[in-house]
Structures are given as structure tokens and as C-alpha cells.
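Only one chain is included here, represented as C-alpha cells and corresponding to the form predicted on its own.
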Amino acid sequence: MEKILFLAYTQEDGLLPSAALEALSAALSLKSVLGSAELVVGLVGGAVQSAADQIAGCGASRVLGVTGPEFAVSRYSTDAVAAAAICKVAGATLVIAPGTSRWQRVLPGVAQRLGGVADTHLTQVEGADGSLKVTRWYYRQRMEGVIQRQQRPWFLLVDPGSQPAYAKPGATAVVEPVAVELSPAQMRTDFKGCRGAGQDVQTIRPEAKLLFVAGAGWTKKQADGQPHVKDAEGLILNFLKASRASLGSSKSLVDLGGEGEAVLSFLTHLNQIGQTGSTPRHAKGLSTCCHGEEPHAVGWRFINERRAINLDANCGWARGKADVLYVADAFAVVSKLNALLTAG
């Protein structure tokens, strides 16, 4: 019999992540095919007892924790350790968790001293007969692999953005504390603090519904004959500010500094989507002056709703990559949404 482990860490507010509560909708997914699996959710973190009450109602028949302000930060060696003792205390042979950055450079490095293996980056995990298949997407999402292991613990890292978000009532939940003793050589790295971009400054938000796409054309000759790239990045920061949306850039734009010509200074290749970017996931997405061709357009999979601006009624949007497409000039349909944004 399979026994499914959710492993997870707290946030600072001591609440789970949205990623967290996507992967535990895969565990439960995960259990009530397996049959006569049993849940037991691990959590780790400064305190989680808040975490546990959130989650309370998912039918997991243990909820162990490992707490301590020396685990509210992300450290390897700390997280290493507490992940270990909660896989041991619970007996798990197959551990599910959220595919973030955190547990991403941990978790393959847990399953190596616990004799399992890990696969990160799954968009699915089902089972059928008793079996358990999980698939995931290589080469920037253009191929799809349906992978099988017989070898246990299995380590399973779901991305984020790929399930639907756990969202049942709340309770109250015992939480079984798990005893991790802690070396010094283990607490030798030492968290000063998290320091990150003004909102106002910030461009990629992964949370956010909207994601906002400039493309080469905010960059070229207008109507009048000159660029007016100033205006661009005006415009366009003054949607991301009263949309809170995140901003992508195709890679012909980002590229255009290394090429000597005038570019958006807020742009950098973490902003780039596509083959050879990222594929964000988010509920809609909008695509201003690009032309929506296939490189470009493969990281938009994952995206639920696909509007776009073009002046030319003939580009790759139009050719079924796109569910609306406006024809017309984005610096005037940007301004217009501006000032409707706000006027609200």
C-alpha cells in the first residue's frame, strides 16, 4: 500500500503558499484513485499550526510538523533535515510537494539520502490500476513525458499553476511535532534578510491574473516616422502599476540592447517568454506589438485566455494562437486602458 506524504513549508503569515495548496489538490487526486493510500501532510516552518487548521479538512490521517524560528528561512542544510524526519517519521513512499525554488534545490538532494528518487517540473500525477503515472514537459514544454518508477520514496514536485488550488473550510488540526536536532555546522549559513524591488518597480509578479506582453514593435518607427520609446515605457508602466499585471518581453525585444539599439531599461531576459524563455502561468494574457509566431507563442501553453494587439491583421495571433485579436495601434489602446484603470 502507497502511503502519500504532502510536504510543505509555511509562508511568513505562517499560511501555505498557493503552490502548496495546488500540489495537496494533486495528492488528494493522487489518493482517491490509488484507493487505499493513506494522506499524512508534513509541514515545516517558524510556526505551523495556522497551516494545519487551513488544510485541516483534507481527510489526511496525520499531520506531523517540524517548527522553530531556524526553519522559517530558507537554508538547504535546515530544510534538508527537516524534510528527512518528517519522510521517516511518516513511512512515505511517495511524497508530493510544490515545485518551487525552495523545494526544488532540496528535495532531490532528501530522496539521494533516503535511498528514493525525485522528478520535478510535473504538470500531472494520476494513477489507474494501482499504478501511478506522472508527466511532465521537456524542451521548453514542446515535449510531453509520461514517466513510471518503481523505486520508493518517490519524491514528486508538482509546478505551480498546473492543478487547481485546494480550497475547502478550515478547522482545527493536532499536530504531531517531529524532534530535529540541529548541528552547528548546519546552521552555519545565516539569514540577514529579504530585500526585493519596490511595487512600483517590480515588473514579474507570478501571482498575478494578467500577464502583460511588449514585443519589438513598442520600439519602432510610428505613424509619424520616429520611435518614441520614451512613451512606450511610460505607457506601459503605468498599466503594469494600476493593473498589478506581469510583464513579459518576446526575445527579439530583449535582445535589441545587445544590438545597439534603443530598448524598454526596465526589460531584462528574466521578462523573456517563449522557446528560449519562460511559459508563465496565468488566468489570461494580453500580447502588445508581437507578432506571434511559434517560438514565441509556445510559452503562452499554459495560458488560459489569449488576447492580443497588432496592427497587422495577418500575424501569427490571427492564425488561431490567439483568442481575440485587436487590430489596432497599442500605444493608443494602452493609453486608453490607462486612463479607464484610473478613472476607476
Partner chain sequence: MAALMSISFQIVVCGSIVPDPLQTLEPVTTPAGPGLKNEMMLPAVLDPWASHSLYEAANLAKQHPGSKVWLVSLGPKAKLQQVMMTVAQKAAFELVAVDGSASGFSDSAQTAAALAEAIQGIPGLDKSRLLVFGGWESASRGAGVTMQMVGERLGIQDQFQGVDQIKVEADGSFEVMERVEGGQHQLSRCAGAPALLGWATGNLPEPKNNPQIGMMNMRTVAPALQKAKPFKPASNDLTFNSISLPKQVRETKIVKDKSADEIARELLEWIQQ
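All figures in this text were calculated on a predicted structure; none of them were measured in a lab. C-alpha atoms forming the largest set that superposes within 1.5 Å between two forms make up the rigid core. Numbering follows the first chain given and starts at 1. Compared with the form predicted in complex with the partner chain:
- With the core superposed, Thr100 shows a C-alpha displacement below 2 Å between these two forms.
- A movement of the C-alpha atom of Gln275 reaching 2 angstroms or beyond is seen between these two forms when the two forms are aligned on their rigid core.
- Once you line up the core between these two forms, the Cα of Gly225 ends up 2 Å or more from where it was.
Could you switch over to the form predicted in complex with the partner chain, since the one displayed so far is the form predicted on its own?
For this one, just the chain is written down, with no partner chains and no other molecules.
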């Protein structure tokens, strides 16, 4: 019989991040298809009671917690000790967890520590005839695989944004504390906080409905033989302000900065979409001045509706990568669009 451990950490407010609530949904659907499986909840954090209460209705047989100031922050050494201790006490054979940066950093190592295996970026977890199959992408979202494993414990990290979030009403839960001891060797790293990568403007908005992608065309010579980088900057920033879209970029555009050319000052490599960038999830995406080459377009795998503005009717977007390609000057279109957005 499988023993499913849903493993999460608490945020600063003591609650679970939405990615964790999604992973819990996956754990619950797995429990229902695997029939006799037992579900245990494991929580790590400065304090975990509020989070335990938040999901008290999930039907877990036990709630295990590792708490303390050392566990309030995201750090490999302490997270590994906490996660491994909970897995052992739970006797987990399957560990389902959100694929956030914190868990993605540490849980594969914990799997190794416990003699187990780990798979990440899962988009689907399903069971049939009492056995478990998971779906994930290979070669940077170019192909999709369905896999099975015999080895346990098997750590399953669910891709944020791929599942519905658990939303049953809360109640009061009883948390069983799991005691862990930390040695000085586990306290060699200090957490110093988080900060935005962009210069002054926060341009990456994972919750936005729309992804706006800027390509290198914004910095290229235009019809008058001149580049108009300052205009491009103004148009893009105004668009982001009026639409609340998230800003993505092509590699060519962000790389220009490293080569000393004039680029949009608020862009960093974190904005880059594609093969060596990110693969964000948004309902819609609008590409501007970007050619839509394959290494870029693989980052659009989880963008549902796609439109592009490009001067070139034969650009990559025309070949089945966008729903609509507007063959037009993005400077002119975005300027009009901004006027409409601010007027409305």
C-alpha cells in the first residue's frame, strides 16, 4: 500500500503558497485513484499551525510539523534535515510537493539521502489499476513523456500553475511535532532576503493574464534608418502599466545588454522566455518585434492564446506558433493600444 506524503512549507504569513494548494489537489486525486493509499501532511516553517488549519479538511490521517526560526527561511541544509525527518516519520512511499524554487532546490537531494528518486515539473499525476503514472516534458517542452517507477520513496514535484488549487474550508488541526537536531555544519548559510531583479520596475508578474514579449526588433533600425530605443522603452513601460501584463523577452534582446548595446533598461535575463529562459503560464501572450524562432517559442508551451505583431509575414509565428499574426509596425500598434488602454 502506498503512503502519500503531501509536503509543503509555510510562507511568511504562516499559510501555504498557492503552488502548495495545487500540489495538495494532485495528492488528493492520487489518493482517490490509488484506492487504499493513506495521506499524511508534512509541514515545515517558522510556525505551521495556521497552514495545518487551512487544510484541515483534506482527510489526512496525520499532520507532521517541523518548526522553528531556522525553518522559516529557504535554505538547503535545514530544509533537507526537516524534509527527511518528516518523510521518515511518515514512512512515505510517495512524496507530493509543489515545484517551487525552495522545494526544487532541496527535495531531489532529500530523495537521494533517503535512497529514493525524484521527478520534477510534473503536469499530471494519475493512477490506473492501483499504479501511478506521471507526465512531464522533455527537451525543454519539446516532447511530453508519461513515466512510471518502482523505486520508493518517489518524490513528485508538481509544476505550479498546472493543477486546480485545493479550496475546502479550514478547521482546527492537530499537528504532531517532529523533532530535528541541527549541527553547526547545517548552519553555514545565512538567508539574507529577497530582492527584485529588475532595476526599478517590477516587470515579472506570474499572476498576470497576459504575457507581453519584447523582441530584439524594438532596438533595430526602423523605417527611417534609425533605432528608437527610448521610444520603445516608453511604449513598453506604458503598456505594462496600463495592462498589468507580465514582461517577457527574447534572448537576443537581453543579450544585447551584455554586448554593450543600447537596450531596454528594465530588462534582465529573468525576463527571458525560451530554451534557456523561462516557460511561464499565462492565459494569453502577445509577442512584439520577436521572430518566434523555435528556441524562443518552446517557452510559450503553457501560453494558451497567442498573438504576434511583426513586420515580417514569414516570421516563425506564421508557422503554426501563433493564433493571429499581425503584419504591422509594433511601434505604431502599441502606441495606439496604449492610447486606448489609458482612455478606457
